[in-house]
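One chain comes next, on its own, written as structure tokens: the form predicted alone.
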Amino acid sequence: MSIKHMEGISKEIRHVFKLDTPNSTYLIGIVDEEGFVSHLYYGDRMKEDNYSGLLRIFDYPFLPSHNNRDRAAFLDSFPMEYPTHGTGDFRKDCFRIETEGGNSAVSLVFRDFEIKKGKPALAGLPATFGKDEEVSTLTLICEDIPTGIEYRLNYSVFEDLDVVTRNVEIRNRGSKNIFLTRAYSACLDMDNEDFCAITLHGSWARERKITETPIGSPMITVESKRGASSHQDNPFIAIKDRNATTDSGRVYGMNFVYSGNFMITAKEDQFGMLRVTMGISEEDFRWKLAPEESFRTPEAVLVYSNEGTGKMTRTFHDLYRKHLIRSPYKDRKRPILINNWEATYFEFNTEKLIAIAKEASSLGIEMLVMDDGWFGKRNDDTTSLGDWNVNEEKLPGGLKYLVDEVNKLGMKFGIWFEPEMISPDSDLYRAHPDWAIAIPGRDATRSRNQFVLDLSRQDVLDHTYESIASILRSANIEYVKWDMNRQLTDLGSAYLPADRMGELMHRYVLGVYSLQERLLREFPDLLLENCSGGGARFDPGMLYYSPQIWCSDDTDAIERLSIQEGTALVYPLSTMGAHVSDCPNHMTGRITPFETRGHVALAGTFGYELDVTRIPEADRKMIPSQVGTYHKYNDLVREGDYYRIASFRENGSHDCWGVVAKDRSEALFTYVKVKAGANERRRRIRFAGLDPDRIYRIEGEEGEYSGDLLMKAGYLVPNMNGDFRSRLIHLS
């Protein structure tokens, strides 16, 4: 078992818990007679078992048992595993309450522990999983004696990956109600050794751009208070050595398995210590905990790499592919789909969709997806959300007729929903205006002319589920694109009592999870793709329910280079919804070669977002070849190890990434020349991840090369004339 307990290390350190992964060690100490839970160490794996010298417990202000007069100074500098509010630690804390008397102070004292094989599920929440032989779990049982709060700090350690996951269960063992006003999932306290933070920021159509920030006394904050994990900030942070690269240096990655409001902070304190915290945002959060009720925080995933950001990335990818995504599609090719959104927008009917399907099927495309506009009176975005009944003026003969006709062409059929939303102009809203999130007497804020359903209510959940499920039962629908196109505002529920109104945001997210869990139970073979105005909910919580997420509404291949680079820093290529779209691009107006659009989309799930009946004949003729390329390489792209070779975001001229088979027998590198220049020479790129002792052939070229040569001396990419040109380089 990878968790070891050592007792009586010294008089001051009563217990040490050593959590070992293949290449890292995480140490927790129970310190002093009061049982302070201390962070001792996280980093390269250690054999050492004497850890008494790791803490500055013999420096001023000393332990409270030696110097209780300066307890506040001790609490304000001691490295804590789970810092609490109001008793002397003035750094960012992880836990805060409000009692019936209005007090907020709380503490945490160790009481007992459990070590078990396996990893228990988190009821109602997405989380990583593993078999008993793959993962072990440590639970530290702690308490706050005055309030009767019991904490269960859970740590799970994976045997084959450098991963530690954390979450906390809070139980009210007292006799009075308490209110949680902050309940984070994880904290990391350690010396700030000239670290930088990597975060992923952006906006709609500009998601997950990589940002590096030196860590100092100004607090770095990554957060969402929009009701979803958001376009603007992804629930991820990495702490790295300032000079760490893609293949060298220490990196600590943290990712939050949650799809709603979150808060991540990183700050250096007055003594040069770094504290990183991660959890549900306290913004609009106040959770009532009656006696014997419990609250579970979502899971935080911690990854350690001593081989740069690249090793961190590959660890996240392996963890999520093996221990988070559950879909039967996770280990097999996804059907190549064509979505009609950018082809037709709302202007379509059965005849038009069948025409697209006929042409697409003849070219090897495998699925037609009908996007927004098929229901109610939906001819624009002002109406009918919530009225999930087929508009037979557009689709004469109904949905089953259309699906059957598409199936006759040998194609699968998929459909778009936005289940969480309701239009003011809808039959559902006219019947149930109280089902929308709103504050009585306040003119509710509209976004995209729609409101949000109150998914804290079971009646709303049941109606929403049946509306979706009845459509799926009516025809052979094998794919659902689940969209969510606005933020949450005007936080009021006609269902929740006043003392539970602060639970609405979290209950909303739990409602989304329950709907998708229920959907997958009834339709276990359904391919579900989550979407939120593009990439506003691209997070590990969603991956628990869907094996792929629409990466961004920006389908421009050149824009996608940085979007997909940032996404792939944490999330597997197999999860990134990526399509070949029309040109000039509908969002940027850029004209990019059809071949390049295909190569960039090949780094994701691969599909088409255009009217295949109207594109230039030269582009149409390339589709069978692109389809063949997808089938040739997708197993490698989906299952292989990802390497970042060059970044257009950094160099302003070119981009390159690669995927290498686990046994290093095969690799596929994609090179994109973004900007051409005069009098250029061939560019040298150095591959990564190959076996230095093997001999490789490059498809379509003469000669053989050792892996050692290709990684050290590099490869000269043949010249390509013009901007936005690309090349696939296949090694075997």
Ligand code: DGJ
Contents of the next structure:
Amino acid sequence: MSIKHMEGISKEIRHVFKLDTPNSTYLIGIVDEEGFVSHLYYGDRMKEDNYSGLLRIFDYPFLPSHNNRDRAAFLDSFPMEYPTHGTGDFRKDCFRIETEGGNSAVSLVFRDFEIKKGKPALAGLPATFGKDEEVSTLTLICEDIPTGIEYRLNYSVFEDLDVVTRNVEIRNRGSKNIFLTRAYSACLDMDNEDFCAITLHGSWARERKITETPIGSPMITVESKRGASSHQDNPFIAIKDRNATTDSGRVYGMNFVYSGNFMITAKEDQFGMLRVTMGISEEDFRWKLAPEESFRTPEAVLVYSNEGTGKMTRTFHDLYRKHLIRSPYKDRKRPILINNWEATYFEFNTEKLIAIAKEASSLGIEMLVMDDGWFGKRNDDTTSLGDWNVNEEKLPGGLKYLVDEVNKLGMKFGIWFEPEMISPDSDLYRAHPDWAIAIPGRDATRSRNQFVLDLSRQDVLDHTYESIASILRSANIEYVKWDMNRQLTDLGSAYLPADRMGELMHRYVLGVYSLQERLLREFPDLLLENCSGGGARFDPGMLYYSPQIWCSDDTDAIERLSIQEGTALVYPLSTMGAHVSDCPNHMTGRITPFETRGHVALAGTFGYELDVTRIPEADRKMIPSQVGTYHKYNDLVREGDYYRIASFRENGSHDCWGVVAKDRSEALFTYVKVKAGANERRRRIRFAGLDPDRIYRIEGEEGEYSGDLLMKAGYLVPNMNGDFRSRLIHLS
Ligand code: DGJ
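What I would like now is the form predicted in complex with this ligand, since the data block earlier showed the form predicted alone; can you produce it?
Everything in the complex follows now, all chains and molecules, and the chain you saw is the first one.
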């Protein structure tokens, strides 16, 4: 078991808990008398030792029981595992309450602990999982004596990956109502050793740009208060040595397994100590805990790497592929799909879709996905969300007829929904105006002409579920794209009482999770792809339900280089929705070679987003060979180890990434030359991840090279003329 408990190792430390992964150690110390839960160490794996010297109780102003005069100053500097509000720690805390008397102070003292094999599921929440022999869990049971709050701080430690996960369960053991006004999932207190933070930021169509910020006294915040994890900030932060690279240096990656509002902070304090916190945002959050009620925080994942950001990335990828994604598709090739959104937008009918499907199937494409516009009276985005009945004017003969015709062509059929929404112009809204999130007496803000359904209500959840499920039962539908195209505003629920209104945001997310869970239970073989106006819900919470997520509405191959680089920093390639679209690109107007668009989309789930009956003949002719390339390499792309070789975002000229088979027998590198230059030398690319002692052949070329040479001296990429050119380099 990777969790060890040591008792009474010094006068000051009552217990030490040592959490070991293959290459990391995480140490927690319980201070005698006071019961403080102190962070001692997180970093390279350590041998058994005497850890008492790590406890910062001999720093001024010393342990409060020895010096009650400066208790507050002590609390304001001591490294804590779960800092609480209002008793002396003035740094960012993880837990704050409001009592019936209006007070907010709360503390946490250790009472007991449990160590168990395995990892309990988090009811109603997505979370990583593992068998008893793969993971074990430490629970520190703590309390706030005056209010009767019980905390269970859970730490799960993976045997084969450098991963520790955390969450907290809070129970009101007292006799009065308590309101949680902040309940985070994790805190990391360390010395700040010239660290900087990596975060992922963006906007619609520009998601997850990698950003590096030195950590100092001004607080870094990464957050969403939009109701979804958002285009703007991803629920991720990595703390790294300032000069760590892709393959060297210490990196602490933290990712939040949640799809709603979140808050991550990082700040150096007055003594040069770093505190990082992660949890549900306190904005619009106030959760009532009546006596004996409990609240569970979502999971925070901590990954440690002492081999740079690359190893951190590969650990996240392995964790999510093995211990988070549940779909039967997770280890399977996904059908190559063609989606009609960029092909037709709202202007389609059965005839048009069948024409696309016919042509697509003859080229080897395996699934037709009918996007937005097939229901109610939806011919643009002003109407009908919530009216999930087929528009027979567009689809004469109904859905079953269309699906059967597509199936006859040997293709699967997939469909788009936006289940969480309601258009003011819909039969559903006319019948149930109180089902929309809104505040009585205040005109709710419209966004994309729509409102959001109040998914804190069971009746709304049941109705929504039945509307989707009945469509899925009506025909052979094998894929669903679950979209979400606006953020939450005007937070009011006609169902929640005033003292629970602050629960709406989180209850909404729990409602989304419950809908997706129910869907997968009734349709276990369904391939679900989450989406939110492109990539606003690219988070690990969603991956628990869907093995893939639409990465961005920006399908331009060159823009996609940095979007996919940022996404792949944390999330496996097998989860990145990526399609070849038509040119000039609808978002940027850029014209790129069809071949390059294919190579960039091959880094993800792969598919097409164009009218295959109307694209240039030369492009159409290329599709069968692209399809062949996908089938040839997708196992490797889905399951291999990912290496970032060069970044166009950084160098402004070219991009290169690779996937290497776990046994290092095979690798595929993708090189994209973005900008052409005159009279250039061939560019040298140093591969990574290969076996130095093995001899590799490069597909389509003469000669053999050792892995050692290809990683040290590199490979000279053959010249390609023109901008936006790309090349796949396959080694075996
Ligand atoms: C946003 C999605 O990201 C697009 O792919 C498309 O499905 C539209 N919504 C449809 O409204």
